[in-house]
Every structure is written in structure tokens, then in C-alpha cells.
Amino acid sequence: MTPILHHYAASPFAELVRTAFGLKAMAWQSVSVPNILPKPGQTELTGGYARTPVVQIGADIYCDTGAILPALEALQPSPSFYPAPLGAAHRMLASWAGGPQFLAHVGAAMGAMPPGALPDAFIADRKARFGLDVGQLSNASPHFASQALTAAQWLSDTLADGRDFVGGTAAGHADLALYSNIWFVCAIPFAKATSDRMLALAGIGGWFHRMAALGHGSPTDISADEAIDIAAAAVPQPVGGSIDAPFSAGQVVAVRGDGSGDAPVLGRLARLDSGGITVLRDAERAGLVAVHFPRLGQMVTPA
């Protein structure tokens, strides 16, 4: 089933999973979303989940890119996310990239957008989900410019060996994860001036260029009714996995996301364990879905 991805063009992790769907040359189905809330058709198939992106595979929603890699992975094994000799370590890899240094690359580039480069509802849509303070994040720019630049040096020095990617000769999920962090740095020009000092770091100019290279696979365009369709068409895939003391199956739990301020998540659990969270729900127009998420980063409490 082709999966189909709900981003929009400016967010750094729909970044890393359009990149991901070129690694793999996958055809894939894109659904355009906003970058503040309401989100309809995404809430809609999540049940509140309101960050980017959101994969969709049938009545199957991922969550987070902890989850949608897999799920990609599962569905397309080769060329895979996790190549040797690095393996598994690809993912520890990604997950400090898109936590901490995540985090260092939107302060080196949104800290250096002047004031009114951003729309107020933008703003306030940050603020209310995230505890976003602009004029905390220009003050501290400087700062982050610096753990952002720090963090492309360890990448130089990684590569300093001749190495096309991360780990060898493929280009993995890491690469993934750190391509879209510079990515989004890149694509701010007020913070042209970090850019380019990363970008003339040893190695990573050409490491760069190779990521972009490959390319975002093959979309189509589609609209939120039409994925909700596809969704209300279908029905979820088995689950595996376990389920964690002290939770039970069936038991109705809420998923939220650590520091965020959107609406959990609530549903029937089906799986909790280290693979990842499954909760199923039933939707009022995509009927019954499975939404999928990471096990870290995500807080389950009983509903």
C-alpha cells in the first residue's frame, strides 16, 4: 500500500522522512497540512496528534519519525535505514539528533530571524504547544549557533576518514536525522552565516550535497478527504509487540508527547513496549485506525 505522508514544506522532519522516501526511491502520496493548528484532517485520522509529520499507511498512522522509519522500513526493507556496519546504532544516532541537537538547530536558525519575520499566529501557535518565547530564542541564539556548529564538527570529524556517510558507504537513518537539522539552518537565510560555517566544515559540503542528492522518491498529490477515505477503506494491520506492566491490553490510556501542549492521544492499547506504542481508536469518519508511536518521547497514563 502506498504510504502517504501529511507535512508541510518548511518542517525539518518532514525534511528528513521526504529524504527518507528518496533513499528508498519510493512513490509515496502527499497530503498537504498547516503549520498551526487546526488540523483536521490529521486529528482526525490521530486522534489529537498534532505534530509534523504524520505517516499513513491504510488504516495505519505513525507518529513521530521514531515510528515512521520502521514502519517504512517494514514496508520497503531495501536499501535499508540501518546499514552495517552501524546497524541499530543508526537509530541511537537519529534520536540525539532530533532531541538536543533538534532543539540547538531551531534556536541557531529561527534565533536569528529579526522581529516580524514571524506571522503572530505562528507565534502564538508555538507558544501555546511548545512554550515557545521568541524573545528568549533571539537572546539565546548565539548559543545555539554554537551547540549547532559543535555538533557539525563532530560531524566532520566523523567524516574525516573519507567516509561518503555516517556509517560507511550507505546513507542511513543518522544521516537522515542530522541532513534535516543543517536542512533547516540552510533553508533560514538570516542564519546564513551559521550555514555556511557549517557548510565549510571538512567533509560536510560533499556529505550534504550527497543527502540532497537523493532526492524526495515520487509523490502525488492528494487531499486530506481523500486519505481519510483511504483510511475509512481499510483496516489496520495486526499488531505485535507486548504490552509493559502495569498496562493491560484493551485498557484505554492516553499517549501525549513529551513537552508538548496538544491534546493526548486516547485509545485501546495494543501494544507498549519497547518497539514502540499502539493504541486503537475509532474515528468519527476514518472509522477504526491504529496510530503508532515510539516508545521514547511519549508519555501513556491510564485515560
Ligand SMILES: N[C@@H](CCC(=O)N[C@@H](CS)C(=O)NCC(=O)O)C(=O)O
Contents of the next structure:
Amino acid sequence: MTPILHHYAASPFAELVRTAFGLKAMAWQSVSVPNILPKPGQTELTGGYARTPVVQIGADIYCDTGAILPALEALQPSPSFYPAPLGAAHRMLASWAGGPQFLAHVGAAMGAMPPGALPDAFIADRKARFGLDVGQLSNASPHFASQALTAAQWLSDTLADGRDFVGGTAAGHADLALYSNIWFVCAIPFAKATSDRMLALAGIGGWFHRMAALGHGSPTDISADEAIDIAAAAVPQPVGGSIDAPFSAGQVVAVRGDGSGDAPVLGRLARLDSGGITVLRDAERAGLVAVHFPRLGQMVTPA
Ligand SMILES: N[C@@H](CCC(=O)N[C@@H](CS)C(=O)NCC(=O)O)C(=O)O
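Now that you have shown the form predicted on its own, what about the form predicted in complex with this ligand?
Below is the whole assembly, all chains and molecules, this chain first.
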């Protein structure tokens, strides 16, 4: 079944997934979502999760790149997102790039924007949902740029032995995560002074162009309504894994993302272990869907 990406062009985590499709040379369907709330098409499927990106495979809905990449890996194992010798350690590096380093790159990129460059509605959305005052990022921009440049220097040091990618000859999840951060700084023309410094570091320019050359696979546009119809016509795939104590199968739980005030996703627990979280829920138009999350970064509580 063709995966469907719910995303918008400027999202760095969406760029990670678009490039992941390129790495695997996959065909996919593209649904454009707003970059602020409300996102009615997306939340009809997720039950509340409103971050970007989300990937849908039939009636299975994957929230967060930490759940999306393993799902795409299962759909098409080769070439792998976790090539040897790093293997699963790709996830640890990606988690650092997508965690503390994500804010550093957002600050380096958006902090360079002049006052008034961002719409008021976008500033209000990020303040209400994440407590982030993007309108004030410019004050801390030199600090954030220093953090992002330090990460770029570490990447340069890693590539100094002549390897093509972080783990050797093949690109993997770590490369995708580091790439999407630097891509975001490069995408904001106001941050050119910082992106130029990053790309000038030994090895980074060549690596960045090798990553960009992976492309985005083969997307086809569909509407949010078509994606909902696809979910309605499908049934969730059988769920693997297990359920950690003290929770039990079928128990109604709330899943909340760390650091966001977005609505929790309520559903009947089908999986809760280090491999991920799955809840089943009955969507108004899409019918029975399975909503999947990574375990890291999500809080699960009885509802
Ligand atoms: N841990 C999540 C982070 C996703 C994330 O923070 N995405 C940003 C955009 S790049 C976001 O959702 N911003 C708010 C929005 O798009 O509404 C992941 O790996 O997918």
C-alpha cells in the first residue's frame, strides 16, 4: 500500500521524511496540511496529534519520525535506514539531532528573521502550543547559531576520515536527521551567514550535496478527504509487540507528546513497549484506525 505523507513544505521533520523516501526511492502520496492549528484532516486521522509530519499507510497512522521511519523500513527494507556498522545506533544520533539540536537550528534559522517577517498567527500558534516565542528568538539567535555550528563541526570531524556518510558508505537515519536541521537553516535566506559557515566546514558541503541528491522519491498529490477515504476503506494491520505493566490490552489511555500543549490522543491500548505505542480509535469519518507513536518522547496515562 502506498504511504501517504501529511506535511507542509517548510517543515524540517517533513524534509527528513521526504528525503527518507528518496533514500529508498519510494513512491508516496502527498497531503498538504496547514502549518498552524486547526488541522482538521490530520486530526481526524490522529485523534489530536497535530505535529508535522504524519505518515498514513491505509488505516495505520504513524505520528513522529521516530515511528514513521521504522514503518517505512518494514514496508520496504532495502536500502536500510539503519545500515551497518551503526545499525540501531542511527536512532540515538537522530534523537540528539531531532531533540536539543532541533531547537538550536530553529533558533539559528528563525532568529535571523527581522521583526514582522513571521505572520502573527504563526507566532501565536507556537506560543500557545509549545511556549515558544518565535518573535523573540532573535535575542538568542547568536547563542543558537553557536550550538548549531558546534554540531556542524562535530559532523565535520566525523567525516574527516573521508567517509561519505555518518556511519560509512551508506546514508541512514542519523544522516537524515542531521541533514534536515542544516537544510532548515539553508532554507531561510536571512540565516545565510550561518548556513554559509556550516557548508564551508571541511566535508560538510560534499555530504550535504550527497544528501540532497537522494531526492524525495516519487510523490503524487492527493487531498485530505481522499486520504480519509483511503483510511475508511482499509483496516489496521495486526499489532505486534507487548504491553508494559501496569497497563493492559484494551485499556483506554491518553498519549501526550512531551513539550506540547496539543490535545492528547485517546484510544484503546494495543502496544506499549520500547518498540512503540499503538492505540486503536474510532474516527468519525475514517472508522477504526491504529495510531502509532515512538515510546521515547510520549507520555502515556490512564484516561
Ligand atoms: N518529534 C517529532 C517532532 C515534530 C515537530 O516538532 N515538527 C514541527 C514542524 S518541523 C511541528 O510539528 N511544528 C508544529 C506544527 O507543524 O504544527 C518528530 O520527530 O516528528
